[in-house]
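Take a look at this single chain in structure tokens; it is the form predicted on its own.
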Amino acid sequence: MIIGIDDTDSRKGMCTTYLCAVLVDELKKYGFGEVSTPGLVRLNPCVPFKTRGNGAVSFEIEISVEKERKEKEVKEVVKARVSELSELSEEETNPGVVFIDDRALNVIGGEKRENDSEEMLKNFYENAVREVLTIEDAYELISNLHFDYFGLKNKRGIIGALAAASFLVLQKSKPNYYDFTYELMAYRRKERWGTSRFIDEASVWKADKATYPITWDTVDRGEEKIVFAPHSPCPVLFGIRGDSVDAIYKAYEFIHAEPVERKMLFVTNQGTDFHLIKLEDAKETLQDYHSYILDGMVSSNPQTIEGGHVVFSISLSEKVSGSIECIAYEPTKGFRAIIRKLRVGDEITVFGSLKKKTLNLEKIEIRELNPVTERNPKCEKCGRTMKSAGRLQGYRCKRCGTYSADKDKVIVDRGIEEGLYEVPPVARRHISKPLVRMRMRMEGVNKEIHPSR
């Protein structure tokens, strides 16, 4: 039986991964059956009703004897813990649980199917990461596939619970179909929740040095900060992300911190860029609360606005007509220095999430720099720079009286290289793929990659 859970936390506390870890340990302790490595699915990162990281969890329990009775008991344990540990007093917390029992799994995995149930789960998972789904969407699929479910309050967590359960079904049937990574979560003792975390920072830097780039986003070298520990009053002490389980546990052994209550390894879609949509049809339109990869040409030079944010516009390729404004927010720190060097005529690809018709940048690829810039012409007699003679009236040297109708076009050193750039770890979303992962998977591809550390 596969169990998916979501929306048990709030901005003030709890963490759905912690509840999952408690359940996995408890079910193992009481001998209900073998429990799998749980899954952690990051859903659409820009939906307006998310709590913090918009993560849902799932795990599989294999019950070998007295299936019907044991499955019922497992469900009761899960319902009890979700009811007990969820932040039910918070308005935005609406827990949901989905159960996919062995009978349903056999239908999904069978060769003869009345409907393509696996394809339905695939579509639901992918849409939960890339689109904005409703509870009705989840109810419809649950009804069609005859899944059991449980929810509290408005039950909105059923969306994420079903997506996380679907992810595990797909991982089970097609292990390498989706890109995936791992995260090892360490959890605080309950009496320390809400207090300052004690983590020896020097040990974290040693862990990073010993295991990067197989582990990543543990520290931010540019900002000289550790970034693998949250700042919220949740139960998480820290999380180590990476591509290798061995490297993650190696990093864990380096770290000195306050005593942990428990730890749990998750297989996850973090660091995969699975939320990004590449438009293939010219008829498709851009929608708020979606994340895109867009090709275009810089159509206005970057400007720094109030708050330290940097904005510019691009004219989109023929696949998507019109133009769009892009923004690098202040928390992206040094990434803004790259954006400020863009100029009109640069051919680029932008990666990010759309909100209020503005793309929040996560990455950028500079495909071709425009080496030509225009400047006021110089006087051929004295060498001084000419001044504007008035709107649409050309340029004139006040000293010599010489005249030029147009600006000079000159080749300049842009002070930036072509290639891929990213926001720093301190500003990276959970689901965004670090460029160092792209480097490890792009052998033979002629692209310069500039990872942010």
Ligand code: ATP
Given for the second form:
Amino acid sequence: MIIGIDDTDSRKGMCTTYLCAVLVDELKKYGFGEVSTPGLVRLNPCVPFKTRGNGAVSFEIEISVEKERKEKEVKEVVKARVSELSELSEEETNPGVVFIDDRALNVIGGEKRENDSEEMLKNFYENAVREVLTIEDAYELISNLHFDYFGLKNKRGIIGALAAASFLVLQKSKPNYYDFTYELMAYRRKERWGTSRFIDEASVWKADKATYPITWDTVDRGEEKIVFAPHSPCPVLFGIRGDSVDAIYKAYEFIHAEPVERKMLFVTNQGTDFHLIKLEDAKETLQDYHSYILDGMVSSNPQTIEGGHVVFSISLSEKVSGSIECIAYEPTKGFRAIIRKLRVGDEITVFGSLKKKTLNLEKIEIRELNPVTERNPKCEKCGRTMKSAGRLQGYRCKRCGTYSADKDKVIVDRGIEEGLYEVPPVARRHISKPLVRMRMRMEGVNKEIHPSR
Ligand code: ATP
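Counterpart to the form predicted on its own, namely the form predicted together with ligand ATP:
Whole complex next, starting from this chain.
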């Protein structure tokens, strides 16, 4: 049976991954059956209902004897823990649980493939990462596939729960279909929740040094900050993200910190960029709350606005024409220095989420720099720079009276290379792919990749 869970936490406490870890440990302890490495999926990072990283969890329990009775008991344990541990007093916490029991799984995995159920789950998972769904969308699929579910309050969590369960179904039937990574989460003892975390920073830098880039986003070198621990009152002490389980456990061994109540390894879609919609898959009009990869040409030079944010426009090529504003927010720190170097005429690809018709940048590829810049012309006689003779009236040398209708075009050194650039770890979303992963995986081998580190 595969079980998906979501929406149990609030900004004031709890974490759905912790609830999952408690359940997995409990079910293992009481010998209900073999429990898989749980899944942690990050869903659409733009949905307004999210608490933090829009995460949802799932795990599989394999029951070999007395299936029906034990499945029933497991469901009761899950419902009890979700009811007991969820932050129900918070308005925005609306827990949901989805059970895909063995009968349903056999239909999905078997020859019959009624209504191509696996395809339906695949679509639901992908839409939960890229689109905005309704609770009715989840109910419809749950009812079509005869799944059991449980929810509290408005039960919105069943969207994430069904998506997380679908992810595991697909991982099981097509293990390498989706890119995936791992995160090892360490949890605090209950009496410490809400207090400041004790983590020996030097040990974290050592852990990073010994295992980067197979582990990533543990520290931010540019900002000299540790980024693997939250600052919220939740039960998470820290999480180590990476591509290899061995490297993650190696990093874990380096870390000196307060005592850990428990730890749990998750297989995740973090660091994969799965939220980004490619142009060929995009609808004709770009939609808010969706994340895209778009090609275009810089059509206005970047400007720093109040708050330190940097904005510029691009004219879009191909399917979606028109222009769009892009923004690198202040928290993206050093990434803004790259953005400020863009100039009108540069051919770029932007990666990010659309909110209020503005693309919030996560990455950028400079495909072709425009080496030509326009300057006021120089006077042929005295060599001084001419001044504008008035709007649309050309340029004139005040001293010699010489005239030129147009600006001079000169080739300049742009002081930046073509290639891919990214926001630093302090500003990175869980689901965004660090460029160092692209480099390790030899993606875009013909492209220059400039990881923030
Ligand atoms: P944390 O990261 O701390 O676990 P969170 O950011 O995951 O918290 P949730 O408390 O899980 O936030 O709330 C997200 C809510 O949004 C859930 O109810 C989930 O079902 C729902 N949701 C997730 N993805 C989508 C989507 N694509 N469309 C509509 N609703 C969604």
